[in-house]
Structure formats: C-alpha cells, structure tokens
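Next up: just one chain, as structure tokens, the form predicted on its own.
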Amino acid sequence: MKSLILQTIARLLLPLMILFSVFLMLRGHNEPGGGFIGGLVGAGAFSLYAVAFGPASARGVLRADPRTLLGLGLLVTVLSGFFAMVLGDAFLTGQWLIFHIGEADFHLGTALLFDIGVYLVVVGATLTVIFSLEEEST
C-alpha cells in the first residue's frame, strides 16, 4: 500500500536532498563534510524515493546503475592519486591548479576529485544494497 503523503514528500525532498548532498561534498575540504557524508545523504534521497515509489522507479530517477556509479567512483578516486605521480610526487599527494579570472583566484585541487570519487562510491555501494533489499522484499 502506497502512501500519498510519503510519495508527495519524497518527490519534494529528492532534489533538495541531492542539492544538500552536493553542498556537503563541496564544503568538506575546510569544514565538516566531504564525499562520504555527502554520498550518504544522496543515497538517502534515493532510498526515500525507493520506499515511496518502489526500487524500479528510483532506478529510473537515478538514470544509472548503482554498480556503475561505484566503479566510476573508484576510477575517479584512483585517477586523482595518479596526477601527483605524473608530476613526480607520491601517490595521492594533493596537487593544485590556480586560475586567475579578473580579480579573483580560483583554486582547484585533486582533493576535490578524490571527494567526488568517494561520493560516487558511497552512493553506488549504498544504493546497490538498499535496492537489492527493497527488491527482495517485494
């Protein structure tokens, strides 16, 4: 039996929770947060949607297989470590690019790539387990 209230709330909360999870991932360099907690919040958004509408609908909204996200996240995480090795430093040593646009300086580092990879791994692994359990129970 599906709940109209739960479906309405899930539909409204999904984009907000995804946006908040990306915010948590991006602020994780200097303050609490990062790829792990951001990934958990993102996976929680799709889990709530799966409870409200079923795992097939949640997979459709996700538009990617969770195992693909997990593999892509592992690839991005490992690649973030190889940038340092190409430049002659140890694996996973942080590297920074600084962009000057007008008066502003933008710093882009390999730590962001690492966090994106962790985010994808956590979302992929968590949703693989949750979708499997949800499909088994129906």
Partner chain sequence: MGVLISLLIGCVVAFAAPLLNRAAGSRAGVILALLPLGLTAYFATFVPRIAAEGALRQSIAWVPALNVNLSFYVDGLSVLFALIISGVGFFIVLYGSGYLKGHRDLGRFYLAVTLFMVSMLGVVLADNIITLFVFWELTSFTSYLLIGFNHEQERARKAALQALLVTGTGGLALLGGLILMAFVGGSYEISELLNQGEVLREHGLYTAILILVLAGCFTKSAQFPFHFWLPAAMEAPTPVSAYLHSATMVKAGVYLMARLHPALGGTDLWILLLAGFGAATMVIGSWLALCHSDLKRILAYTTVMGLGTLTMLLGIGQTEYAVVAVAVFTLAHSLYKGALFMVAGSIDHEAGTRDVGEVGGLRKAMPITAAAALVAALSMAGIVPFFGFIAKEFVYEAALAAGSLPRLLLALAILANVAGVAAAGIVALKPFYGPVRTTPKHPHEAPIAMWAGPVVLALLGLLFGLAPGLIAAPLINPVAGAIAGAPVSVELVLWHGFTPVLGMSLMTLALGIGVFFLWNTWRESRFARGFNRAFGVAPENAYFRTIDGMLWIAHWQTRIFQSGYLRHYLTTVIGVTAFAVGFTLLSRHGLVLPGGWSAITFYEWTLAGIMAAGALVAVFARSRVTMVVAIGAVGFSVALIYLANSAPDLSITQIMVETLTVVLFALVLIHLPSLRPVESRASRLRDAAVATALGAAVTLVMLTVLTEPISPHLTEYFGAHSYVTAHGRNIVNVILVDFRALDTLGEIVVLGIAGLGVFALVKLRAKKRRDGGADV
Given for the second form:
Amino acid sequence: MKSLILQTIARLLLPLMILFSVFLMLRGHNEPGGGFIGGLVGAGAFSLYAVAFGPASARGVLRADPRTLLGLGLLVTVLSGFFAMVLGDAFLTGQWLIFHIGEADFHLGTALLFDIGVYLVVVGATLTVIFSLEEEST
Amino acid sequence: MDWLLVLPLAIPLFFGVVSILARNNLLLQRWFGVLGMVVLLVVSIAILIGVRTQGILVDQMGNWIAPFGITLVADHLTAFMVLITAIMGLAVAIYSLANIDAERESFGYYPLLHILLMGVNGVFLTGDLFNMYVWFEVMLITSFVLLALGNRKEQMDGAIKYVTINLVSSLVFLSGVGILYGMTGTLNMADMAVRLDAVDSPGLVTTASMFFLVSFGIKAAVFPLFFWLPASYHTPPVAVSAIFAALLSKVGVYALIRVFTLLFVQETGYTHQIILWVAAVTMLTGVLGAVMQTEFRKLLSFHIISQIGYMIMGLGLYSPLGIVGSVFYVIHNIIAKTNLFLVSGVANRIAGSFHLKHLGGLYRKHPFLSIMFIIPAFGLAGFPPLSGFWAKLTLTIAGLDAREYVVVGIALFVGLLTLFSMTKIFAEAFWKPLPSDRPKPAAEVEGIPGVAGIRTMMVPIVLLAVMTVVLGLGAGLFINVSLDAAEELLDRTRYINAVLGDP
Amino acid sequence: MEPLLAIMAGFLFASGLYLMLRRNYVRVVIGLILISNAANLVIFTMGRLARGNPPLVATGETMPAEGFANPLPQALILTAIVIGFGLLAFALVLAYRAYRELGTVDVDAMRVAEPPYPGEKTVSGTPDQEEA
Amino acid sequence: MGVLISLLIGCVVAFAAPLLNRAAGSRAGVILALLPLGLTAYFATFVPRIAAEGALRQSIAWVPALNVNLSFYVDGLSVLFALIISGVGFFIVLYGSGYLKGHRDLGRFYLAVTLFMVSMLGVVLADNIITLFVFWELTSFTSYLLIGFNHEQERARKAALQALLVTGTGGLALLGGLILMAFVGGSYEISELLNQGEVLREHGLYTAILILVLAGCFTKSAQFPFHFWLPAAMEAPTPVSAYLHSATMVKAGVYLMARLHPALGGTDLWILLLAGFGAATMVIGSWLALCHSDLKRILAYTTVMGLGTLTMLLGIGQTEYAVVAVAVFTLAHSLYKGALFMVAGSIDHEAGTRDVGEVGGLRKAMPITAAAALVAALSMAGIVPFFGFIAKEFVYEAALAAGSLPRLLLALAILANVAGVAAAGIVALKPFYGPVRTTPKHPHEAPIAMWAGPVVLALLGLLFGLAPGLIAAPLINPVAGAIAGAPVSVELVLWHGFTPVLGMSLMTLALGIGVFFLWNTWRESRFARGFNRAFGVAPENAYFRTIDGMLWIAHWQTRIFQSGYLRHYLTTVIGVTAFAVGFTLLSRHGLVLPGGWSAITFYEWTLAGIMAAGALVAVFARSRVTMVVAIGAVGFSVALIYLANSAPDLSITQIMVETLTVVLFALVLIHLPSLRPVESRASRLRDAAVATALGAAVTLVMLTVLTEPISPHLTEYFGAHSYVTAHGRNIVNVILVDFRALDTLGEIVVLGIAGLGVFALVKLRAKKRRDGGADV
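Let me have the form predicted together with the partner chain next, following on from the form predicted on its own.
Below: every chain and molecule of the assembly, starting with the one above.
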C-alpha cells in the first residue's frame, strides 16, 4: 500500500481536508454540513494518511490519542449544555452573542460549541475504529 | 428550574468522560466509579423528594416549550426507577472493585458502567419517543461492549446472539416511532397521547402499538422473545451480569408500562389482554427453564424471564392495584435478583465454579453468606414477609379482583416452581458437602483478586439484603407510595398537563 | 412517491431480514445494514415528502419558503444513521473477533455459551478455513 | 399490642440465640427456655379473661392499602393452641439442648426452633388472613430449615424440600382461597368473616373457596393423600419431630379448619370432604403405623391418624360432642404424642438406634424415661383414668351423633383406635420391657433436660384425666364454643357410667392388645406390605413422578425455545412481529390503500428499481465483494432518494457513511472466511416467507397511515423559529444542535462508545484462562 504517489497525495490532502472539514462544520448551522459531516471528512483525512504511511505515523501526526479526542468532544458537548444552566436557563438552551459587522449579522452561540463537540467525537470515534483495525492488518 | 432532571444524565456522562480521559489511572477510575454513583444517588433521592412534594417534574430541554423540543419528565414511576438505578449502580460499582480485573478496567469498564446508567436514566426520564430510542441505543451499545469486554469465547458467543436480536428490536422500535410520527406528526409522548386519541381508527393505533409491544417485549425478555437473555447473561464477569440483571430487561418493562398506560389505551380489551397472557406464559416458561438449569447464573437468568411475567401481569390487569403490583415487583426484583447474582460471584470466588455440581459446603463454612442468599432467594420466591411476597400478593389480589383466575393460578404455581429452583441452589451450593472433584477455586487462579476481595463484595450484598427485608416489613409505606404512582399512570391527564401545560 | 417508498421500505426489510437468517454472520451484518436503511426510509416516508424545497432559510429571509420539506424526519434520520453506523461498526468487528476466538462465522456452530443439550445433534463440519 | 410485642420479643430472642449459644455454652438452653416459659405464663393470663369477657382483639395497621393489619384475635381456640405451642416449646428447647448437646449447629437449631415457635404462635393468634398466611408460610420455611438440619445427608435435603413443596402448594391454594373469602365476606379480618357465614356459604364462589382453603389445610395437616411428607420429615432431629410434626405445625391446618368452621362449615360439601378425607386419613395412618418398626415412623403415622381424627371431627362438627371432642383430643394428643416423640428421641440418643426390633429391656437403664413412656402410652391407648380416655370417648360419641353415616364413622374410628392402642404398646412397651438387647451405644438414663418434658407432659395427661374439671370451664368450653360459633357448655367427666361407648372403648382395647401381640405377624404379612405400598409408598411415588414429569416438561420446552441457535431465535422474533402487526392490522382496522400512485415519476421508479436490484444481489451474492458492492448500490440509491426529496444533509451523510462502511468492510473482511456455508432449500424458503411477511406488514401499515394527513404543527414551528429564535438557516442542523440537541448528545455517545468497543474488541487479548468456568 505504501506507494510514493499515495504518500504524496495524502501529505498534500491532509491539511486541505482538515480545513475543509472545519469549514463544513462551521457553515453547518446555515447551509448543509455540520459537525457530523465535518467530522467524517476530518476522519477521512487521517484515514487516508494512515493508509499511506501506516497507522503509527498517522497517530504521530494526530498527536493526541483518538480516544482522548472522543472524550474531549463529549466533554465540550456537555459543557455547552451546562453553559446555559450556569446562566439560569434549561440544559442545552442556546446562548448567543450577536455581532453586527457591516451588513451581516454574526451569530456566535453555544450551538457552535455543541457542534465542535460533535466534530471531535466523530473524528475521535472513527479514527479509533480505523486505526485499530488497520493496526490489526499490518 | 428543574435542572434536577438533567443531572441523572449529566453526572454519569461527566464521570464517564473523565474516566475515558483518565484511562491510564485505574485508581482514579475505581474511586470515581463509586463517587459517581454516590452523587447520582443523592440526585435521585432529590428527584423522588421533588416528585413527592411538587408532583410531576418537567424540564424542557433548551427551553423549547413542549412539544417542540425534548422534554424530560419525572413522575413517581420515573423517580423510583432512577433511584433504584442509582442504588444498583452504587452496589455494582463497589462490587466491581473486587470483581473486575485490571485488564478490563484499562479497556474502559468504568466509563461503560457510567454511560450505561446514563442511557438507562435517559429512557426513564425522557418524555419524547424518539429520544427514548436514542437512550435505548446508548444503553444497548454500552451493554454490547460490557458484554464482550474481555473477548472470551463464551462472551463472543453470547454477544453475537445478544447484539443481533437487540438490534432487530431497536429497528422495530425505530420503525414504530416512524409510524407513530406519521400518524400524529409529533414525538412528544404527552402530545402524542392527545393526538392518538383523535385518530379515527383505534384499530390503526393498536396496530402501531404492536411494534412497541414486540420491540419492548424483546428488551423486557417476554415470551416468546426472551432468547437473548439466557444466551448471554452468564458469560461476562459477575458485576456485569448483575447490573444487566438489575436494569436492562426492566428498562423494557418500564417502556412497556409507559407506552401502554400513556399512549395505547384505546383498545385495552385487546392490547392489555394480550399483555396479560404473554405475562402468564412468560412466567411459566421462564421458571420451567430455570428448574432444569445446573449453572448458577443460567438458573438466575431464566428466573429473570419468569419474573418479567409478573411485572407485566399487573400492566395487563390495568387496574390501580395491578400497576402497584407491577411497580412493586420491578423494584423488589431488581434488588433481589441483583443480589443473587452478586452472591453467585462470591460463591464462585470461594468454590471456583458456577456449576451447582461443583459447589457445596457454603452453609457450613459461610453461614453469613447463606443468610445473604436466603433473603433474596426466598424473597424472590415470594416468601413472606420479604418484599417479593407483597408484590405477589398485590398481583394476586388484583388478578382475583379482575376475575382472571387462570392467570392468578399460573402466577401462584410459578411461585412454587421458583421456590423449587431456589431451594435447588440452596441444597446444592449451600447444604450439600463440598464435592472433592472440583476445579481450582478462582481465588487461586492468577490475575484475580484473592479471597481478600470477598469482604468488599459482601458490602453491596448486605446492603441489598437489608433492602429486601426493609421493603418487606415496610411494605405498607411503599405500597402507598406506589399507589400514587399507579394513579398517576392511570390518570393520563396529569402527565399530559404537566408536560404540555394546563389547558 | 410515498406509496412507492412504503413498498421499497418493506422490500428492504424483507431482504435484510432474510439475510439476517443466514448462517454466515457477515450476511447477518449486511442484513442489518439493509434494515437500518429500511427503518430510515420508514421515518422519511412517514414525514411526507416534498420535492426541491430543502428546509433552509434563504439569506435575507427569516422563514423558509412555503412548502419546505419537513425537516424533523431528516434530523431524526441523521441521528439514526450515525447511531446505526456506530452499531454496525461494532457488530462487524464483533464478527471479526468472534471468528478469532471461536474459529467460525457460522452462527449455527456458535454453541459455546449454550452448549448442546445431552443427546443433541449439532452442526457437523469443521470450522471454516480462512481464505488464502 | 401485647401479643405483637410478645411475638417481636420472640423474634429478637430467636436471632440472638446463636450468639447466646456461643456465649453461654451449655446453659444457653435453659436461658432460652425462659422465653417459651414466659410466653406460656403470658397466654395463661388470657384464659380467665376470655372466660370472663369473651374474645379479645388487638390490631395495628401494617399494609393498609392491601387491608393487611397486624391484628390478633385471642379466644379460647387460639389460646389453647398458643398454650400448647409455648408450653410444649419450653420442653422442646430444654430437650433440644440435651439432645443436640455439643452439636456444632446447636445455635442454628435454637434460632430456627424459636423462630418457628413465634411463627406458629402467629398463625393461631392472627386475625387478619394475610397476617395469618405470613406466619403460615414462615412455619413452612422454618420447618424446611429444621427438617434439613442434617443437611449433609441427601435424605434430609430431599425430605426438607418435599415438606416445603407439599405444604407450599397447599399454601398457595390457601392464599387464593383466603383472598376470595375476603372478597366475598367483605373483610380481611377473621373475626368479622366469622359473622359472614351465611353470605359465604351461599355465594357462587363458596365451592372454590372451600376447596382452596382445604387444600392448604389438608397439606399442612398431612391428610391423605398428602400425608407422605410427614413420615419423611422424620429426618429432622427428634426435638423437631416432637414439636413441629406432632404437637404444633401439623395442627395448623386443623386449627384453621376449626377457626373457619363457623364461616365455612356445615355444608354438605364441607361434611363430605372433611369427614371423608379425615376418616380415610385416620384409618390409613393408624394401620400404616403398624407397618413399620422405626419408632419415629410409627409415631409419625399415628400422628397422621390423630390429624385425620381431628379433621373428621370437624367435618361432623355440627354437634356439641364433635366440637368438644376436637378440643379435648387436640390437647390430649399434643400431650401424649409430644412425650412419646421425646421418649423415642431419648432411646435413639442413648441406645443409638430407634428400631423397635433392635432395642429391648431399656427399663433398667432408663427408668424415668420408661415410666414417662408408659404413662403417655396409656393415655394414647385411651385407658381410664388418663386424659386420652376422655378424648376417645368423645370421639366415639361424636361419631355416633354424626348426622350422616354415624355407624360407618364409628366403625372406622374403632378400627383406627385398635391400631392406635397397638401402636402405643409398641412404642412404650417394646423398647423398655422384654430381654435386654445389645445396642450400638451403651444406654444410660437421659439427662434431666431430656426427661423433664416427657414426664411433665405425660403427668399432665394423667392430671387432666383425673380432674377434667380443671380445664373444662376455662378452656375446653371456650374452645368448643369458638369452633361451633356459639357458646358451648359441656361438663367434662372421666366416668360416664356404663354407656355403649364405654363398651366400644373396652372392645377397642381388647382388640388393640390382640393386635399388639400379633404385630410381628401382621408386619410380615403380604397384606401389610401391600397396604404400605398402596397407601404409604404410592402417594410418595406419585409426588416423585410429578416432580420428574415437571422436570421432563421443563426440559422439553426449554430445549424447544432456548435451542441455542441464533437463527431459531431470530425466526421466532421476526415471525412474531409479522404476525402481531399483520394480524392486528387486518383484524382491527382492515386494508385501506392510499392513492397518489400516478404522481410517481419515471426517475423514481428507476431509483426504486436500482435499490431493489441491489438488495436482491446482496441477498443472492456468492462473493463478499459482490455483496459489498450491492449494499453500496442500495445505500447510494437511498442517498439519491434523500437528495431528490429535499434532504441534502441527509444525502451527504448517507454517502459519507456508506463510504466509511465500505472501508470498514474492506478492513474486516480480509480476515474473515468466504461466504460458506449455505443453508438447505427448505430453510431458505421458510426464512424467505417469514422475512417477506414482516416486510409486507411494514409496507401495509405504512400505506394505511399514508391515507391520513400528518399534523404539521411541529414542522411549522421549526420553520418559524429556526432563524428567528435559534439563529440558524439550516433547519435540520438547528434541530440537531438546538431543538433536539439531546438526541445528538445521545447519538455521539453511542458513536463514542462504539469506538471504544471496537478498540476493546480488537486490542484486548483474551488471556488463556482455564476452560469451563467463567472468570472472576
């Protein structure tokens, strides 16, 4: 599997796909996309890298253990929910900061935090699965 | 704010996540295991107090008014179930300290235990049918992993059967949710209850109810859908068997009670009569399965099935006393059955086997353990004045009152067979002298905490035995409270008004 | 197209269930995938369909266009797909692990947790050979 | 409250007994005996009060929702039994301390026997039927522990189980009967039900109630054909046999029948059942006694006879003679039988055997025991001036006065008593007189703890015989009145003069002595053996066959249902689902199909066709690659359906997941074998039928639901609030992260756990542990 072409492509694609996945996640509140889809794309980037260079190098690039990402994602999601409770609202009530920049309104809210959590969990869980299965094969 | 209702979900999730992140620190995981359960217990007590003092508690997630967001609801039944879940969680967490090997711990035993409870509590608390599906899945996937954790041969075999059948059940559930949504355009159960009454053809609602009868019936392990349970419950470590026995099938029973008192009451002469007869056959077939078993935990597993029959018998009777009987039976059974599983673990630790023919001599050498077995075992068989007697008595009175003589007859007869099989364990494992040709005791096998662990394992056993006795002697109080639960369940308007706001 | 989808959902159900009744556990997992899709189609159809009007609020508007597609089933299915994927991944790897431990993917030969009754005839044959 | 407190004290003492035994050693027995002694004194104080004021009632609520009260009803009947229970209990505790001296389980004996005493007192004192039942079952439970006292012997374990199951079966019937009685009579308190006799007897459920209640009483009181458990229960240590299986527990059934006589008694059915079964039990028991040479078995069978007599008397309980006979016979029997059992135990204890054929001439070694045995046996044989004589006279009088078939009953009573006389002789004379025999142990007189009981009980039998007036007015008449349901006053005298009954007594005695001398011949005879087989062994065998049959059914049905094959399980589950949904739809609603078929476009038909083809290919695929490709085709056509129906998010997700699924398959399938094996044709057809049934059911339900419009209220709300309130333009995403964020939270938890699960499945290496037993 370790072909030079694949390795070159993977090295190039990795940052692009990660950027794209973050973009998908961020725009998800208004356009098709969202944390889940973004997360799958992000996981795909590392999976590709793992195919090209082996799971060990992919783990190296990822730095964190995917299970840590998974845990962090869950933590972020719960905290986004508790954010509202601190402010006296029900669990998971959206809290919003609205900026007016020129013509456009800019909404920044806990929903985004929530989606980031989803993103992290999806990346973490998918990579946990893929890495361990690939390590089993090699 | 009733943010209280979120905590039974958030606390286990929090402790679970911390345990995932701290996966290399086993000591911390162990103590967080116990600590998390204690916190959960405190919260559940607070919820019960809240329900007792303020009536049905409601919390609209994200502040979206019902039926548009997801609503968490706690009535008496929910409060009971959440409380008993926390108690079982604590009991098993303590037991796990001496029962779970370091290998399983390092592969996520404690996070799984926490999140299992999260899923279970989610099912109890949610007022939204699709959300209930999600929590069922949370519960299922954690139970899958717990069951398989360890990767031993029996576990793999059991897990294949358990996973497959339960996935079918989930998909039937999901389809049922879809169909109900297609009929009512809503997912909030209170809203749905109102709209189902307005459906022109009650027969169609009854048809939809069959999806739930089957799907929850599989989870509850009723006849003829129970196969996954005896196929798998004896394969994981005892702590896992015990928490499964405590909670999983009872979640199915809870769901049956919930939907067949809240949603599907249009044609009770059909639906509830089916439930009643399913109950009768379930208790009979389960106990017959039990009497022929020679393995401690398999015998107990078949008993779970049998007792599920009692639990839904009260639902089938669909009278206040019947529901009281069901609720009481669920609570009593969770306590007693879990305890018996825990005792089986101690017996195995001492004698090195779960097979009755290899066990023996426990009565002579461990009289205290014997008492701790007798209490839940005879409680389960419905011996007065232990808790099981009152549960059975309530059902008997309710059944005779409804003139369901045959079903009552079966219920009483099954009690006798239960006694028969419990005395079988007692005679074989406790009374009989220890046979000489038996495998080496587990305590001598490497990698497992030795006999020293028994003291820790006895802590939850004693706790639960005391509960069985207290629940028996103090049945008056508990039945009065259960009556409140039954009235709430039978008078749907209270639930509906609490969720949707007074009309 | 709702009636057609109702038929398709039933068809996928039937095919998936048939596969679940096969002896090879890989087929069972494939069956699960089909039924998952079928259940999603049930929800999708039950929410009623709308062509060419996705549930989006256009820029500058505060409400979606009249006759927009029902967003709730879509959200439910999204959730169900993810859950289904998680369960599938687990079931698939379970099949792998079970094969490693038990030496077979033939469910009829999986009788470790429930050993044969005395005098019962079990499935004959050797464990499957791993393909070269 | 007094009664309840006394019982509670009893409980506390019971649970303290093992500790006391450890602390006080050999004195523990004497200390513990103070409890029954105190209780005897306490209950004795009720005797004058009842005679003066009538019955007393005490009550506090226990489980009010179920009408269960801790209520106690103290009248003549209950006080007589309470006195027997606590009085005999005193001697039993003493006796046990001697009999089991130094036994390592003595503490457990004290615990169980004291707990039994409390339970038994509860039975006879309870007013509430549920409370009564609670105590009733507790006596069964303690009896189980006591019969299984020598638990390392299989016989003891089996006998314990047998007694528990037989009495337990009856107990369940009893519970049903009592509850029905409460329904009909409108109360759970016996004292109130006693006034509802007419209502009860004329109600349609009367027969059911009576049969159920009697099932409980007959099994507990060892009536034929349930009598077999009693001789088997002789596996218990002798103090237990003396106490539970002659003086007290077995009389619980008699007590309850007597107690309920005013409420349920007097009907033809009552007379038929009680007199019939009672008389049969009486005769069978008495003659079975003579078929054995084990002292305890002989006594056990004569106990069966006594219980039969009492049941028969209650059956014909419409006369004063009968009710008085019940009272007198109960007391007399408890006194002499308790004494004789203890004597038998002493013989066993001292000589090491209790087979009549192996002992003889013990009189010299054990003079006190011998004397007690003699006195008790004379009472049992019904000889003047012992209390047993009065009892027997009353039995004969009652039989003569019976409304139906008096001659038959009298004849049967005489027949039974002849054997009784012989048995008394065998038990009390054979071991002590005649030539001295060598026994396994060298016999000595039993210690005082062990002879005190027999002596006192036997002497009481003499005292009450000589001075029956002592107890007639204060005790016997209230008892008889309670059974009759109306005041009774009969003068109790030893000497009636030369009545026909006296003649019969003499005849009984003469015949009995004759049988005594012919005993060995009888026992060896083919008739006796056949008799024992038919009435002693056969019922017990029937019990074993029932158990075996039950186990056979259990095995058969479990093997069918829990076959061990996943495919059987799934077939059943799918079939049941299909049937439940399909049948309900067709039977409760019927088929209504929606329109709108013409609106389906060509593209949609094409998509459906691709999807169907993909599914079919997956079904019939022979290679794994084909199968995965086919499943991909299905997934992508589903994605296209989503896209065509305004669900872009769904479509993208489906495609992503589908891709990932293929990757997973690729990673896993390389490790797995090919798609063999293939099933038989029949099994494939069956599976196809079941699967199609459920698929069709789902389709039909969906089509039916589609005939009605869906309520749009949720959809409209989401449309209106998605941007305005929740600041999102993608409504689906807003639902996911806001409106229904809790779903998403659960969803990612599932995904996360699945990830951890896969990790554990792959990475955790199952260590080679020993086969068979599961770990930890």
